[in-house]
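We begin with a single chain expressed as structure tokens, specifically the form predicted on its own.
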Amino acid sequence: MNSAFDQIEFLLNDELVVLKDVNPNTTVLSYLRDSAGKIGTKEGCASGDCGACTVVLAEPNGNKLRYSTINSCIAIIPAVNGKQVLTIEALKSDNRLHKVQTAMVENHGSQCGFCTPGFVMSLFALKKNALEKSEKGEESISANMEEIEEALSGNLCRCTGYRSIVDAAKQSLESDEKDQFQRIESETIQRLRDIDGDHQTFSPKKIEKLADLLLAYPKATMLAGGTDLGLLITQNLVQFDVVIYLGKVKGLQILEVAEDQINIGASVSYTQSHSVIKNEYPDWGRMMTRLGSLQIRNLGTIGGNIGNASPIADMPPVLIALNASITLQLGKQEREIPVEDYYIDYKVTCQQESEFIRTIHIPRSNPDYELKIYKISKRFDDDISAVLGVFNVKLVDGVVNDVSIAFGGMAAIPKRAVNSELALKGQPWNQETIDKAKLALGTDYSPLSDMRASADYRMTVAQNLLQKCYLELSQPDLNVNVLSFEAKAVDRDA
């Protein structure tokens, strides 16, 4: 079967772009220079590190423009159908630069200028997001150091130092101005709007158009971020014959607390997610601002990161140590299943041909609860884990009456410690007890040795995560420098 994606269309800049039977393996970077001539936007990496590739996308939210940064280098062109792509050519308008391009250059934030058109693209959305805050009177337009450094995490310069881009955000967030952009925002919003994707097959609407076109393409790839896809393509040169992108499906968009757990559709990114899951467990929303860069966490869903069964994935350790479960959806039948029952063996699952992911529901956060999660990488940020520990701890007048111990990295699948979780439950929250759980790991894990770390190396930081958690809930008040401590767990010798 020849690679096939019918129909795409969506706003380049402020042109109309329409792509039939286009190739979906293409990269949004490679269109972007070697068909639309947009050279502006370069390639550094090829993988989704540097930031040399950014680009902004904006979509419709409500009657305001909602503005995110991508790495177009891994982003396949399927996953901007329906939407505005806007590359550093747009930025100057009436023979004048944007502010935040004027901010640059007034700041001395570029010398080889190779990263340049990424920080600026970076800095015009952090820029037309806090004019939207700014707009709601949620607060002045202004960014504070944690804002402008998660909107510059994923960019990298070699030669400038940060400290003049720092300045040239700080300064561009000065002045709320209307640039170009705000000034056609209605219309531009129109014409998204009116870019009708009923009949792109492979784009669908509605779930149950999603659910007839997987059953007629058994072998389809599904396309919700793309950023594990995007490398395949780029990195391993595989060519995908059918794609099926997820991202317009109304029903896998859903964001939904209720009363006893959040519904999470699995096309929901990890920024669109991240404000509800922070608000109800503060561990885990600290967690995800390392889960790679702001572009990644843009595109990327928590229902990819199950999908993809990757055993160093971030999200399932997480949702399998607080019970979480996912509706997997065949045709019209439905099923609920357990995330922990989800993995088979290694990028092996008990998801059958035609099958998708629905929706993930998290269970609510309980009050008797204490949960922690430490992410172990040899970069603090943007950074893929060596060993990601997950513990959910009840404790009832000193002893433990329940918990719940994930590990990510650790096996060839995210899989709970379960002999550890046996020695820990009923005894008394205290060293001893801890020991013995500690020895239990070794039942509960046969680590492997990689790149990112040796199989030594794991266990014996799964082991120490443990005795952290214990000190930190046995002593809140005891000052553990969780940064310094996961900052320097590099193993030397993997």
Contents of the next structure:
Amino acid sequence: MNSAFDQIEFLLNDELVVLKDVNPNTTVLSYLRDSAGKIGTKEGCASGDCGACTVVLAEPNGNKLRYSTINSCIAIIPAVNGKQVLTIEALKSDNRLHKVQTAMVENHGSQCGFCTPGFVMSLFALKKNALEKSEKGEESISANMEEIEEALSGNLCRCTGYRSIVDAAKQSLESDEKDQFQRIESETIQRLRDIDGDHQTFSPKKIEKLADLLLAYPKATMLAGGTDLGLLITQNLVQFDVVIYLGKVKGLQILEVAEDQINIGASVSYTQSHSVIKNEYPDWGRMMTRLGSLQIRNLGTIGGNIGNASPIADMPPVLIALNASITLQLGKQEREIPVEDYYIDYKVTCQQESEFIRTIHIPRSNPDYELKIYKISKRFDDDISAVLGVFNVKLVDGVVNDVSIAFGGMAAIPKRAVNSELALKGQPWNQETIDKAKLALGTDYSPLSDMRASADYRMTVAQNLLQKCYLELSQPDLNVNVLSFEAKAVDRDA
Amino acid sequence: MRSLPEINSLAKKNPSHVGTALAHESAEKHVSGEAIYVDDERDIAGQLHGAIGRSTVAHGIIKSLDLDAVRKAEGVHLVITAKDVPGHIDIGPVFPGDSVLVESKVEFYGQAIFAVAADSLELAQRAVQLAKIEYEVLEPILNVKQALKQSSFVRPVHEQARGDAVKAISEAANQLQGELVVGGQEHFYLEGQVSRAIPGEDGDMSILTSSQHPAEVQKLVSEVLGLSINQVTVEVRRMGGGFGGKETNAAPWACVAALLAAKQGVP
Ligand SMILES: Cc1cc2nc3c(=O)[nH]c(=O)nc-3n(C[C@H](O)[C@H](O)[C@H](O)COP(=O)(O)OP(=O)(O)OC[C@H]3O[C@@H](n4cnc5c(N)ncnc54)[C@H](O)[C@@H]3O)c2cc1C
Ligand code: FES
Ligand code: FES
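Instead of the form predicted on its own shown above, give the structure for the form predicted together with its partner chain, please.
Then the entire complex follows, led off by the chain already shown.
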């Protein structure tokens, strides 16, 4: 028997829904389609890749609602507790299409139409967020191409070729007329506040409560964004017995830039932490925009990325190369360890039963060091890495004073290249040294062959990335970006 | 949708001619989620959901097929194998060679071996996982070179030639040699393969499917069920994409749905 949440409450469009004894393994999409009869939201892939299932979550943020897109196919129902779920059915009002819908119609943004509800929801969230910014006077309503691309990065359309959809996005951003949601915004916020009580045993708000729950249920599954866990349910048909949702725990939501380090709570989403990370480490910020899609980044967390202990996760190599640490908590006991020490073997970590990741501590950037991050994947955006290489190098008078290198995808765990580091330290920064360090990579790793890449490819790429890092640091003017996308991404941030 | 190259907005440049955006006839329904696809149809009372048990080896002979646990699984009403097909097993649409369910020899990874009808899709998928199948594994042929070496051809060799190419090349002043590998891609349609079969009177069958070739679905369903073609009605309301992948390959799903529905007497 699945131990369910006591109760989950949320607004589905403008209706209050109270679910008792729900199976926490239910995905939001299956709830919408099979129980609530909201069939406008489609299922394309059931794995968070295509965006056909995109719905929008609205949550109070001060006296405004914050709108974000998610993939309902892998979001599991506890994650909408206390929020408003907006589906495609909510957009029409008084039988008239919403502006974003009209724009899609007028620009021929649909052909077979199966991806369309998902696109419309992504455009809707884009429009709501653009409106919010313009109200705050941050910028006029009219998103630039970059924002449009980001908003649509998690939606695939096979039929249209996208041009018409981008046109629709531009058109929908032209007016700043109020829509039905703005008119009742404060009312909605009040309704959400009213249901946001503390009676959900498995959606604790206080960190003490979380620690207690984990002691009581040592085998419980911790749910942060669910972008890894959801896939286990939909693709591997796994069922979890006890699920504890971390998204409401205040103590896991901290995001602070302290004097010597940045502290990020384990359940802070990528979207929330992005600007802080990008300001501190531009290369890292850039890489984050290639982690999943916007829908995935709206839910996914760094805590979950570490906790999932996947050898191909994108954050751990960066954290390891930067000598970042994490605080783990068990009951009232806390301990801080380097991220590197968290990983023991494939999917085995030093985290004990009932213990959880509380905070991630990232050192502030040091101007003496250059951080280079390279993500190699089959597709440029929204794809899992075959290899991810991170180099943090301090050069003094042409000599490698200090260096740390870590790779994802090269071993059973995210791992430091100890031998290669040794081959570099104290040596002149030249081709000869790099060649030795490249050879040393061969002793650091013996990668696997799988569907993403062969062992040979991985090793060759890892060595070439070291070469690329060398070229970039010694000849800053050299253009080493082959892809126009890559160059564009660098330009944007420059 | 990913990083896009710069795209010109034709429509803006050329307001009244080629490239002007016209609303799709279903556009208003698309953008409001009101367009109905097969999977959006409400369940009919008593409707069951099917899932297919597929081969976990690429090439082999089925030695034993133990489906007891599948039959006993929660929510399962019916399990069928090739033995339960009343009519033709072969549903090769153009040339023979495609079995609706494998009789004994598996020819590719994921080939359909049995089908389950259960109270929900999830229960059907869970039940499928309980099958115990033993195979005598044969070596699969996984690339063109290997196939050429073993003279394994799907269809008889077809040659299209003009003049004497070999001679012309050997006498040419310059010769270039190389190898070209084409990475095959499965069609990608956003809406997956899906069909609903509703049994009617006198053994008739009515199929709602997402197919580019309803007439072929009609023919093949009538053949696997051993019916005359006029006893099968096929409806295609709309498709969530097809691109050729639902030309011949929508039919197997319709056939399996029809086999389950015919045997159980419910949609
Ligand atoms: C379409 C798609 C694309 C993706 N692309 C990428 C990509 O490009 N790069 C990449 O690295 N990943 C990618 N992922 C994987 C995933 O999004 C990330 O790993 C994400 O960071 C997981 O975070 P989450 O909050 O969703 O974790 P969850 O799924 O909630 O949890 C993951 C695991 O961590 C555990 N956990 C969560 N929080 C804690 C905690 N505080 N303490 C201890 N354990 C905890 C959970 O119990 C679970 O085992 C992708 C996933 C999808 C579906
Ligand atoms: S169905 Fe494809 S992302 Fe959810
Ligand atoms: S309109 Fe068919 S996939 Fe987008």
